[in-house]
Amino acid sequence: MMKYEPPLEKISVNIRETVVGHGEKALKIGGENTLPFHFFEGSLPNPPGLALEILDTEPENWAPSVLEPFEDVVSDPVKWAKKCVEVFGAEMLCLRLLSADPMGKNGSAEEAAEITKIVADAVDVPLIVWGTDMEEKDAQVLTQVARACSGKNLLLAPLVKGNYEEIAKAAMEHGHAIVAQASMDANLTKELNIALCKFFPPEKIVIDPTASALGYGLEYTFSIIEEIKQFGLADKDKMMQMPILCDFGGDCWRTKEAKENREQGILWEAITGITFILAGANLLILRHPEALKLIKEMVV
């Protein structure tokens, strides 16, 4: 009798592995060839990272059970930063530098990058810098997080379209990694990522083609995952052999399921990031502690 053999794909590429932070907490994503736990057919060398979010200004309008565990820290960041890492077990952070926002408190770009400093500095694990979200503004911003911690090896975030050069050169000079944000669309984040390796080195980009909440445009976004990993992987697109980071888990809490009772609004985080790991995702930044917890125990 014959034996069976399934049929396995093996794929000859590899997504590129990028190294956010430094020393011995430095954190690698990436660098797999093959499918999420396709650990059969090829290897997943690094499992998908894990972020919580800080701000570096007081929250406003945080659901009551998402603020709830850090209602102690939440007016001083370096203290909010700490008690992700001691407490809670994060090994990434991503801080978002509210205070600039020009649609709220408007603060300068010097500003915004002293705080990032005095954040990084406190803490030995990676951290992911976000910005306002607007094109000019964020230009200003993340230039100047980048001088300011020149050798830190951040990963500084959004660039996009319209500001991804003057950032790029900042964070190539000071020795960071950056996020490529192009809106729901493969072939925008393969034009995005053209431009910007004609002049930075493709290992230290990442993708992030936006996010959506469980039931509010996940399937959507799932798609758009997955098309960007199966062009790196089965079409060997090197445009496309980034990792990929999903940003949802304020998008997760703005629901009015998760607003309805703690216990929802953990699993619908947690439900969330684990679809978009099955999707292709390297990387995830996430809200609440608990459904940070609830993740790392699905695929460590």
Second form
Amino acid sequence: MMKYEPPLEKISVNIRETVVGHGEKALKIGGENTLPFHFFEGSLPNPPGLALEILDTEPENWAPSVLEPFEDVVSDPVKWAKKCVEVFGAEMLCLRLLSADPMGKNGSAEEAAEITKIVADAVDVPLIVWGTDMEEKDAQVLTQVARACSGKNLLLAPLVKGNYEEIAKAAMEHGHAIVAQASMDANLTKELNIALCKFFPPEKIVIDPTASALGYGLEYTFSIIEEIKQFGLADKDKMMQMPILCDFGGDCWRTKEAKENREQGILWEAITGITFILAGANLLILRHPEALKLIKEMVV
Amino acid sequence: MALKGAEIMKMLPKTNCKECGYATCFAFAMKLATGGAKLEDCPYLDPQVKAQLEAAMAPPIKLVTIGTGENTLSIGEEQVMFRHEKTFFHEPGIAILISDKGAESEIEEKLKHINTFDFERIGQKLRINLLALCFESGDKDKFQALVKKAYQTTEAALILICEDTDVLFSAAALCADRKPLVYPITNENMNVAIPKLKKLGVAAGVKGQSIDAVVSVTSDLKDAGIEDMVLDPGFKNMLEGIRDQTLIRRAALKKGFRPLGYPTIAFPCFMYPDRFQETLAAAALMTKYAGIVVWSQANAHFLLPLLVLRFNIFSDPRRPMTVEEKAYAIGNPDENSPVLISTNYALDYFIVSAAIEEGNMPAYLCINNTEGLGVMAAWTSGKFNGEAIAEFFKKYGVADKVKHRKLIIPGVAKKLVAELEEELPGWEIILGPLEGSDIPKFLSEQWKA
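Could you drop in the structure for the form predicted in complex with the partner chain? We only have the form predicted alone so far.
Complete assembly follows, chain above in first position.
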């Protein structure tokens, strides 16, 4: 009989460890030197970070089953934030600055920074601050936010090719981490990281490959994350060793499958999330507290 | 592990007789190595050498089939650890567990389910066609009745789960022509099982308490001439399952370790009493290499996400799902009908075209060739920017089709507005809804030519 030797693969490099937030509740993500859940051949010092998202504006068109848990607090981002932490056990939050969206209310960068400061002061968990997804506006909004919340070590997102310089400089000056976003392409991810690392500390960068929901492009996100992790760990590419973030709650709850049934919706988001963790994601932004709870039970 | 041409060459007659159709033995060897020629084409190959070569050239993970006809499940023959390295070739089976201890009504319900379960989702048929029948009642007659019923009232492929080897094979005999998978075959029962497996010609679900234990069983079964096996190394939760299934696939693919060159089976149904947890475990175990997951739910809302996940993960990344580039006329559009634009990523097209049809307002749907990339990815890579869309307009004469000058673009493509205003002078660029499902409402409320 042939003898079986477990084909273990030891990797000599680590994904960088990034700290978000400050004080006791600061969270570390990344730091692993192996693939997700591969405790049998490497170390994964930090479980995947799981953030719940809140908006600075009352949400429109949210499916009833995802609005329901927040119904009593959506008009007030501070109450919303506190409920996520105190009732739903969120260890991290993502504040989305919809109010500043040029295609919507188009509020000023100063106002957005002000509301961010109020939320950041009201809770002690780490905060991801998500801009408007419009390059130029985000350059104004996120630099203002960086200044207003100096020292809080926020995670500012998203920085893209067209605006990373201004925002990263402000983040560095005021002690924040950043999310470098490049859409579904490992080469673009690497290019952006190289550009950032010329002046920005690599351990404060998180990669966002942009994520798609189950049934709506999930496989692209899944494979791009696996590819980036292989570059980072197997090929030891230092520019691919940053932790990876996935933001997909909104995309999931926009699908007709999530809207038509509550349980199906929760599973839609939770399965999307666990699939990205299996690919190598280090930080998820989730919308439904039940999806958060479920993923936590399975992976932490 | 695949053999190289030079290694095959050493075992050929080296007479360059040309009877195989190739000029030299070396040319034949190279062709064999890439799968372009068959060993049978060489009339002078020593039978023993032929058998050796066959064994060496076999795929590292055996293809195993269960069931018959349309419901045949083929699993195995995977070539990579990660889908981006090539693709995953065979969708795993998702089996619904039915216990003979269950209430009659529950059994009926599940059997009915498997016959009627048929999702049609944007042009893809998602089906469930595998049943795992489990002996828990202690009553042989009850189990046989269940097996008969499943065999007679469905055409599903079957897995028989029974710790009592006699009962297991008496049940297998009832449905042998359906080619069931019989489980568990273990170190303890294999001597009894081997002649029965051979006689019935059914696949063996090999169970051990560890990978080592599985290896000892598969080695003996192989020596006894049994080829079709599915492996269960006894993992008890998601974490252990990811570990064992990863190591098994690695051993087969990277080390050419034959005793583990078979697909695996996972039982989330026995691991997690909570059905949400069970579903997530099924999703994870399927993604990380199970050939079959056995799962206790027959609830459509739990099943659909799993089926869609399977479809996604096992789609071929080398061939993005695309549709043809053109200006599609949906309904019977006229010169006052709305003009929308999207990418040729098949999903985008299906969602948008279905929504337009649903809204009953005829429209032109311009599908720009983005090589299968969705809106934002295509925009980033320059395949769906102002320039590309302006070119599309010229090529397909969009301006001649309508009198108005209004273009509706995908709601996520905010960044496109300014670019298009520059590239398509005279056109008003309207940002559509974020969600495809809101298109009917959007058109009915906002469209004016």
